[in-house]
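Presented as structure tokens, the chain that follows is alone, the form predicted on its own.
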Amino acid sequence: MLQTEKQYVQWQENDVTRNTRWLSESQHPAPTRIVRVDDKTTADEAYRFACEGTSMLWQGDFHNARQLLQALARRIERTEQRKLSKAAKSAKSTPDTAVIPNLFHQQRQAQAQRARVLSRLLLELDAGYISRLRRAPEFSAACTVAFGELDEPCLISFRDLQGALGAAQWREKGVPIASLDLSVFPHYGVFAPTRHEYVQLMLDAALPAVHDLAFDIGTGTGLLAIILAQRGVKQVIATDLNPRALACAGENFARLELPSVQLQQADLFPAEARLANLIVCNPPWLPAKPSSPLEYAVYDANSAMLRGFLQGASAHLAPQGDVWLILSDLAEHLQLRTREELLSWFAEAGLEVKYRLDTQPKHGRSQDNTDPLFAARSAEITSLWCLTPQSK
């Protein structure tokens, strides 16, 4: 969805000023600087201009600019490749416990700077998403799925055009789900579900003695509702606060022909005045800041929404009922929460461990042993955490 308030970038060419309407769905500034590039411009060229904080209207072959951007961030990768090896081997020559928490959030640092580099390679479209560029494919389909409808000319990144043509494929092919023997299909902004190990941890999960009403919090893409539903759960009420994930879950549902599974537009739990005998939840993993919309799938700052989600399932929750939460243990790996702090949580929410679920990572990151959090990843757990109202 377009942003709300609109935004425009003026820049000067041939002693004209421009002013033109400024898309970034990255959230990324409107850039201050900008100059024309075309296939003339070299990669080493680029890369200076990018580094300097210098933004790139591409004027020359569309498929270029693709291999332009390839190059800059092979360039990005080298640099910070050599600074996070020699930060890992300091992290193996140094007890200090603060290590391998600084080397994530210098990794961190890197990922937000490749983007910022990258997000300036600027493209200039008409209204409806229309390029002027030589072989360039019709992607206003595309777009309009992915931004809203455009009326003006419009200055974006070459990169969050990728992504919205990336999340079109997405959404056509859909993410094949091997357990369930079936595909959800992930909107623009919505996360989606590449990493499905947990799913079997919700098929191998006993079910509560009585489980005709469920709640998903933070449903997603819906898959967690699609198996709660699939188990014979007899409704399921599946919330999210993102606009994008309700209509991209809505539609799973009406693929899957679920009519049992009911959404609403909710900041955590439902308006729902009964209690469920099952409450579900798959929250972000990782207690840091994200750096973009789609980030929140992943990073939570201060763990708000495990901690929101932690202090409001017993109120919600049937007496006799059970709470499953989804969760992966990386983060005290990475040093950015303890063990004891995550069961203290589940106390002070006046919840018990009724029992948990295991298993381990099948994703490429945790069998890259080039990777600076190597031992972080290759130790990760994915568990199901059964949860039940402690005994009185």
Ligand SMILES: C[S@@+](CC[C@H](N)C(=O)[O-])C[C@H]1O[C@@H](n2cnc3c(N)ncnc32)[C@H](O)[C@@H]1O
Second form
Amino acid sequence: MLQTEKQYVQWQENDVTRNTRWLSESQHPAPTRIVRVDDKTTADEAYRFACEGTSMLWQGDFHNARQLLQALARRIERTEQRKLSKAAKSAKSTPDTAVIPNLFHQQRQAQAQRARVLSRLLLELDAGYISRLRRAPEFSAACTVAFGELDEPCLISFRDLQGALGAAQWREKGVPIASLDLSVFPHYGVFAPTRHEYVQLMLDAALPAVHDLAFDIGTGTGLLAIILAQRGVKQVIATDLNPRALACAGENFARLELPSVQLQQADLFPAEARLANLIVCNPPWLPAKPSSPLEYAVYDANSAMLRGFLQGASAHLAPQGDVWLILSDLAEHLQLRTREELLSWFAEAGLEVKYRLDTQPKHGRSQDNTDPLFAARSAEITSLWCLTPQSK
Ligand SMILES: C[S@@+](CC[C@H](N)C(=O)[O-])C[C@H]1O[C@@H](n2cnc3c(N)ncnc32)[C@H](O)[C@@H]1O
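Could you output the structure for the form predicted in complex with this ligand, given that the previous block was the form predicted on its own?
Full assembly next; the chain just shown is listed first.
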């Protein structure tokens, strides 16, 4: 479990003060006001409670809680859609270059507000993640693998519970990677490679002539390390900071019987005296602050991982070695980073571009012209930058 310190929430129930463990993987603060709600509560009443910051402890039928959450989501969407389409219209009609980054920040704020409102619907669970609600399914196995053992009762948001149930399905079904004819099995809280346009880039790039040892920095499910091992790299050392990613990648390597891939928990580079012939990294693509640990794989505050990776790469690279950086230019279209900045970071790190492979993503959001960020998303290119130490 990533949450290190236990948190407790106190509330009044029939004049009795209750004190219960608060579980929130999305790191929402413990609720300060709690009312009991049930099957008779209307969606409008619940929406009012949630918007004014009151959390609702569900006492009704389990499936009705799910429907209530959907009804809340529809209400939030209607409000947000109105705000965002207004902002998107003004973006089209004004040449002001600050409008696009504003749209991105507005969209993130809207997502955060949506998460806050939806997380106000709570469930009380007994130790072992057991629910006493009518028609509650069995979810203790899914919660235990996602959040760890639970030896006391807790309050949890219905939304976090759904997150654990969704993750359990991904973990069981896996994400098929068609071009490799295999699936990877993501764990809860680990970056799921559902957009795998970069897999083809990893297959197309020419391996360095000598490819005895490669490092995969920020391995997630282990996908890039798997590709390198399958392409014949003799030994791959894969790192990640996130213990869930390490457990997940370890399982994927074992499932595919890849003894040539080793794992290390590390901040970027492995503790390894040997230099690598190839170092690959697919850092989070957007320079923005993650709002919870669940977003560390998507947002890279101040481009810390990207810049740290570039700065450290040469010191870990063998002569004639290559660095493969997988990066989309969405941040450039959103005006969160410029191409010049990226190129200057390469130069400052003593690296130069040997070649670049590009591909255009085809995922749903890049085709959705109702998305306020459609202009940026539809222009996005994902690249594999092959970098080498600057020639003296
Ligand atoms: C965008 S995901 C990519 C995962 C995987 N390589 C892939 O392509 O599917 C970025 C990964 O980097 C990891 N990460 C972030 N900062 C890191 C750091 N400083 N050191 C090592 N790993 C890091 C995250 O936990 C996450 O698994």
